[in-house]
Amino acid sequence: MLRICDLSKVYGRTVVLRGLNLELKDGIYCFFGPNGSGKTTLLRIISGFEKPSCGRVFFEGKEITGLSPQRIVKMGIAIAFQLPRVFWNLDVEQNIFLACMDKKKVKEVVKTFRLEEDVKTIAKKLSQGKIKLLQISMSYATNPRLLLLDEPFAGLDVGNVRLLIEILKELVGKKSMIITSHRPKLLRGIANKFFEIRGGKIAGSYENPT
C-alpha cells in the first residue's frame, strides 16, 4: 500500500527524518516517539503539505512525492491534523458537506463518529473533543484508503478518549490508517503494528501486544 524510501527531512541545520525506508500493508500502524522525532513531519510528507529533501513515497505503485495535498487526497489519502481545520462559521453538517459533497455519506459519517445531536450546531460552539471528532470525520468523509490521524487523543478528556477509542474499533479492517500518539497503550487491540522513531529513525517495532 505505501512505500517510503530513504526519506530524509532537514530544516536548517536539523535534521527532522534520516533516510527512513518503510512498506506498509493495508492495516492500521502507530507510530510514537517524543516531540521532535519525527512522527508529524512523515505524516505531511505523505500526504503533501511538506516535500521531503530527499527520499521517495510510493502509494499503491504510484510515486506521491511533492504532489500537492490535494491530488494526493484523490488518490485515496487524507490527514487529521492535531490542531484541527474546521470551517467555524459553518455547522457540523455543512463541514462534513463540504468534504464530500454527498449528502448519503454525510448521514453514514455522522453517525459514525456519534454526531448526530450536534449536525446543526455551528463549528466554533462545539466542544474540544467534538471538535476533535469533526476533523477526522471529514478525513474520513473523502473516503480515503489511507488515512493518517496526527495525535488524535491530545487534548481530550477521558470520556472522548473512550468515546474516539470504541469509534476507532469499529474501524477495524474498513480502513487503513496511520496514527501518532504519545500514548501507544491507547491503541492496543485496534494497530496491528507499533513504530518507535527517535531521532528521525524508526528506533524499534512490535506487533500488536495482547
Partner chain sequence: MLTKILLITLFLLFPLFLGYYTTFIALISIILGILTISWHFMEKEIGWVSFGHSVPFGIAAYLLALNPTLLFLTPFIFLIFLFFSFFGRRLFPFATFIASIALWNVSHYFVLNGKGGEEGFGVPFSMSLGNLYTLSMALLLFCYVFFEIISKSNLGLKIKAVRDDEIAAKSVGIDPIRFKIVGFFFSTTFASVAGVLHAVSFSHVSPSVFSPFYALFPFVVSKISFDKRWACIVGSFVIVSLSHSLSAFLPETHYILYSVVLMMIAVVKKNAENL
Second form
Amino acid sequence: MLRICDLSKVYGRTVVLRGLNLELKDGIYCFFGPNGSGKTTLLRIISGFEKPSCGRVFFEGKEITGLSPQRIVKMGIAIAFQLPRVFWNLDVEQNIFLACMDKKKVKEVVKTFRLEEDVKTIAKKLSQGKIKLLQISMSYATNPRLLLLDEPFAGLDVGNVRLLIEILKELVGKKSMIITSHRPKLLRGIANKFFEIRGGKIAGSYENPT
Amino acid sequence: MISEIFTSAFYTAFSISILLCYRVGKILNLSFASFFTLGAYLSILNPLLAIPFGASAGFILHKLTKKLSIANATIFSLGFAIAIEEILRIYFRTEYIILPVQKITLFGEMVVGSHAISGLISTAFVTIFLCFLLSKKSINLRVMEEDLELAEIYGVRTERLRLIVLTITGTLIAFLGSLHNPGIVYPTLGWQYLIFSVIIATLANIFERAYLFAILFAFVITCLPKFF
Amino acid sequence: MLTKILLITLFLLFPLFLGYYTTFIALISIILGILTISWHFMEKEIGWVSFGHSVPFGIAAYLLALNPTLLFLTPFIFLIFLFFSFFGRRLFPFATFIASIALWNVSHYFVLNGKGGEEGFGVPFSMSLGNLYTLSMALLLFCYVFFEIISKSNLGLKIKAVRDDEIAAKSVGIDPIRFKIVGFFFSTTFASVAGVLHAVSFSHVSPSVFSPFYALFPFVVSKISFDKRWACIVGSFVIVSLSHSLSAFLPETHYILYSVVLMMIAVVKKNAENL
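Starting from the form predicted alone above, please write out the structure of the form predicted in complex with the partner chain.
So here's everything in the complex, that chain up top.
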C-alpha cells in the first residue's frame, strides 16, 4: 500500500529524517518515539504538507512525492493534525460535509464519531475533545484508504481517550491507518505493528510494545 | 544632484520614522500623512508651531492605540489621519493654499530653499538615530523590535519607549511638513509622501538591517532617475 | 429571502417618482450599494478586508472612458487583489488602501498628460437618468441575489472553508488558491460593474474615483449596517444622502463620519484578529 524509499528531511542544519525505508501493507500501524524524532514530519511528507529533502513516497504503486495535499487527499490519503485544523466558523455538519460533499455520508460519520448532539454547533464553540474528534471525522469523511493520525490522544482527557479508542477499534479492518503517539500502549489491540522512531530512523519494530 | 540628495535624506527620515513605528511601536502609522499636512498648514502661521502640534498628535495617538493590535492600531491611525485632515479643511476653509517658493544656489545648482532645510534636518535626524543605534542604549529598542512580550519580561519599559518613538517621529514628520514647502498646500498633501516612504520602508523591512537599507533604497529611488 | 428582495425593490423604486436631483442621489446610492455588497462578500465570505475597493471600481471606470472595448480587461482586475493577498490578511487592508491612494495620485498626472481635461476623461456614451436608474437597480438586485445564492451554495461553503483555515481546507481536498480566486473574481467584477455605472452616470471619470471616499465607503457603510447584506443598501443611501444634504454647510461631511467609524471599530474590536 505505502512504500517509502530513502526518505530524508533536513531543516537548516537539523536532520529530521535520515534515509527512511519502509513498506506497509493494509493495516493499522503505530509510530512512537520521543519529541523531535521525526514522526510528525513523516506524516506531513506522506500527506503532501512537507516536501522531502530527498527520497520518494509511493502509494498503491503511484509516486506521490511532492504532490499537493489536495491531490493526495483525492488519491486516498487523509491526515488529522496534532493541533486541530477545522473550519471554526462553520457548524459540525458543514465541516464534515465539506470533506465528503455527501449528506448521507455526513450522517454516517456523525454517528460513527458520536457527534450527533453537536451537529449544529459552531466548531469554535466545541470542547477540545470534540474538536479533535471533529477533525478526525473530517479526515475519515474524505473516504481515504489510508488515514494518518498525528498524536490523536494529545490533549484529551481520560473520557475522550476512551471514546477515541472505542471509535478506533470500530475502524479496525475497515481502514488502514498510521497513528503517531507518545503512548503506544493505548493502541494495543488496535495496531498491527509498532515502529519506534529515533533520530529520524526506524529504531525497531514490534508486534506488541512493552 | 544636490537637490536629489536632499530629497533622499527627506525620504530616508520619513521611511525610518515609519519603520520605527512599525517595528517598535507596532503600528503602521498612516497618520503621518496628516501630521505632514498639519505641519504644512501650520507653516503658514509659523513653522515652529509644527513641533508642539506634531508632538501632541504623536502623544495622543500613542495614548489611544497603546492597547490595540497592529491591525487595529493602524486602522485607528487611518481614522485619526482623516480626522486631522478634516479639521484642517474646516478650519482653513479652502481647497488649497499656494505658498511662495524660494530658490537658492548651492554649489552652482539651483535648489528649493525649503527642501534644502528639510533635507538638512532629515540628515541630522538620521545621523543622530544611527549614532543611537550604534550605542549600547539601543539594546532596549532592538529587544522590543524582536519580541514585545520578551522585552516586558526583561524589564524594558515598552510603553514609555513606544510613547517616545511615536512622539519623536510625529514631531519630526510635522516639522518636515512645515519645512518641505511644495508650493501648494491641500488637506491630502501628505499621502503622496507617505506612499513613497511606505514603499521604501516595506522594501527595507525585508532585511534585518532595515534602517540602513532604508537609507540605501531612499538614495537609489530618488537619485537613480537622474542617471537615466 | 423573497420578502427581503420585495422590500428592497419597493425601497429602490420609490425615488424614481421623486424629482431629478433626488433620483440622481438615489442612483449614486444604488451604484455605491453594489460596490458595498461586493466588498461585503469579500470581507464576510472570503475573509479579506479591502480598503481599496476603489481600485477595481476606478480602473473599470477609466477603461470605459478610454475605450469601451477595453472593458474586456475587467475580469482580470482580481489579479491585483490576488497579488496583494500574498502580503497576508493583516497587511492586505493597508496594501490595498495604499494602492488606491497611489492610483489616485498617479491618475492626476495621467488625466492631465492624456487626453483628459481638468474634469477627467469624458465617457463616450450616455443614458437617460430613468434608464440608468432602472438598469442600476436591476444590477443591484441581481448582485444582492447572486451573493445570497452563492453564500448558501456549496461553492460558498468552500469559499468560507478557505476563509476559516487554508490548511484545514487542503487537508480535506479543497484547493485554497482556486476558491480564493473565485471569491476575488466575483467581488472585483461587481465592483467593476459599479465603476462602469458610476462613469456613465457622471459622464466623465475623474481621479477622485480612487479617492479615500470610494476606498473606505464600503467599509464604513458595512459597519454602520451591522454587517448585514440587505442593510448595506440602506446604509449606502444614508451616507450618500447625508453627505449631499450637508455639503452646503460642511463639505466632505462623510470623511468626518469615516474617521469616527474607523476609530470606533479599531477600539471596539481591539481583540479581533482580523478586524
